[in-house]
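Take a look at this single chain, the form predicted on its own, given in structure tokens.
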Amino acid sequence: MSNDYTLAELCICAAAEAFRDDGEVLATGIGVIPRLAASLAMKTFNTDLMMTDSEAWMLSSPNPLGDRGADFVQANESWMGFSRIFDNVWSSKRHAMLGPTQVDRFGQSNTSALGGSYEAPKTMMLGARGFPGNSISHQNSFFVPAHSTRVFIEGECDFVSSIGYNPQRLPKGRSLDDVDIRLIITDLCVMDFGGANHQVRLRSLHPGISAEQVVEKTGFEIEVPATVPGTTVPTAEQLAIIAEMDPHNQRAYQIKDNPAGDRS
């Protein structure tokens, strides 16, 4: 293993555990460390792992980040069209990751509206779009580049874009086992859904992070085990890969100042 990585590529590398045992799903990373982490993925312990072009072809390699030159070729595999994404979506055979702007102790996010009523929020953001659909349906996994309790908020999403374990927002007909949210990566730690009642847990911190600093940031209780273990470190070949998949160094970007990894 490495002591030189930045704090982004440990949660690149964090993040890419979420798709560890997926075995041949549809991997759909949304921002510059989730796709990273979907292709640091594919590339080493989950090589059935699958993904596009962002497009519409399946690729057997996936694309680095940014432009790739005028003689680049991507390793087209077979073609992946609207109809074939939702079967994959709608046969739970799709694991998606993505950034909330509010994710509540049921683990519902919100991308769509802050403050306010819907009909009149004082911020409009993206949208709820297909989230509610794909997070019953399929797996989903969330990535926070600023843990705090302006995110991980005391009461309820202002505006619920996705399912979560909430028995009072369950569609008809569905239960708490239809609902699959994997992992949780921030800037201080990665946290799942593994507490009694599917209470959100601290599974590991990162190098220099107290689970002190943790529960100060979050603005919900969550499970502190009596021993939790740190994050694991990116090894140099996992670094390689990394630098490989992103050679514009986007990933610098993600991560306020994108410190250190270990800040002890």
The other form holds:
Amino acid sequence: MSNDYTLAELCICAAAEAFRDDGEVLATGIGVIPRLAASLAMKTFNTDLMMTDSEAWMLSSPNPLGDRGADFVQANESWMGFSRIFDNVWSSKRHAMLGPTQVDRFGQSNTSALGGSYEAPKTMMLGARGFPGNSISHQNSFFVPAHSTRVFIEGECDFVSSIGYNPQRLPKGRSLDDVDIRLIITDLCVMDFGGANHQVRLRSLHPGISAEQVVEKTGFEIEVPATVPGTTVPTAEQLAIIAEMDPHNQRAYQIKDNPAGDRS
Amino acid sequence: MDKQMTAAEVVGQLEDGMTIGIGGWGPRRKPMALVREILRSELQDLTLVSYGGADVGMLCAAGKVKKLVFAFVSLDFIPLEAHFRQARQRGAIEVMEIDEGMMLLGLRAAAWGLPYIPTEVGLGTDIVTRNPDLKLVDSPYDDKEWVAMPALKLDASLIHVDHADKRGVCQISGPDHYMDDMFARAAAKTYVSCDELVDSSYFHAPEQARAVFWERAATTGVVHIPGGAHPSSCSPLYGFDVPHFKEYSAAARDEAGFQGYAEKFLGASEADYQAAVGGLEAIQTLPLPSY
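With the form predicted on its own done, generate the form predicted together with the partner chain in the same format.
Time for the whole complex; same chain goes first.
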């Protein structure tokens, strides 16, 4: 155990846990912290994971982030262009970890449009991207770098990009149990959908954070168990692997002011 | 058969109100020289189908777009495409917002002559509520409902490749051909710009022929435009132009807006454009990105 770790590194280790029991699936972490989390999982407790170079090749060992120098040879194991990604997505052998702009109490997420009307949104973002297909085809997790009621909103998402545990939107012939949203890792805590009727449940608190803080910064009601464990802190081995996978320290720029991991 | 054309001749074959597919992905291997030729033309009321980048942003900003079929519009390293956002936020364009994979299915359905392809993608989301024309169907084999992703039939597709011959054999030797084969097959006419025009003997070697993803019968016209993907990338020949994309994006915040960008760079021809961005050699030495 090390006391010298950043919040970003704590989040990477907590997020890596999402992939621990996945077996042989494609781990797709979009963004620096999710990608490092998937890489850490693949290099430690789930070496069966598959990963791409974020471009067109499947790798047998994850690439470090950013410029790798002219001499670097990546460990390709197959071609994996974007069209083939969908063959994988629709086979369900994938776990994506993404950072939507809004998440509601059903685990529905929004990556597309905020406010205004759909015809003329106040803020247009990316679009639905691959979220609809990801959410109905395979397991998914979320990473939220700034836990707040602006992300975890009181009502339903302005635009629902991904299916969640919402009985009102359940397609004919499907069960809510067909939806498989795993972990939500934030700068405050780890949550899952293990509450009653898939309610969001507090799973662990980052060092120095209270359940009250999480409740206050979440726009919907969450289940808070009588005892909530602390998030497992990084080991020296994990920190060394993270440093090796992120040689340009991109992780230092992912959470505002790059705080220390223990805020007590 | 000699399918060589000029960019102006390609645009001359397009008509107002057409549905146009644009190959590539975000900031990668977009037929930008052909897009620029549309910007110089009087064409309007287009419906675009694209894994969108600056192709979509520029055409929206220039008022060429009536409707956009999209899953995202992004420059990747600049996640949000500034000019597309402005068009959406002004309510200037109609949209059919779908999932990335649904777009592939729609192109496949068009390519294969099917009215639709069933999928579960989109169920339970606003994809089905915000697209009233998107129908759900019952399966004859189970008790579930499915999205009937309609064929995305294209009047024309615009694609950029690294090598082609004059008969329309097109090679994508970069690591990913994206959905360009389906764009070519889904369209009544497919116009391809290429960085290098080669003799047909170039493809005799199996490793070269292996990187050809559609038959020449699906290619209508070939336009030889070295550097024609700029400011998007054309791997392995050149990367995307980060400073140029930044300047293009920043123009959305200027008073002059896209018009200011266009006045500075577009010119009357591709030669003017390339001179304004530092010349072909500067394009061809842009480094490839690493992710």
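Numbering follows the first chain given and starts at 1. We call the rigid core the largest set of C-alpha positions that still match within 1.5 Å between the two forms. Nothing here was measured: the structure is a model prediction, and the numbers come from that model.
A movement of the C-alpha atom of Arg84 reaching 2 angstroms or beyond is seen between the two forms when the two forms are aligned on their rigid core.
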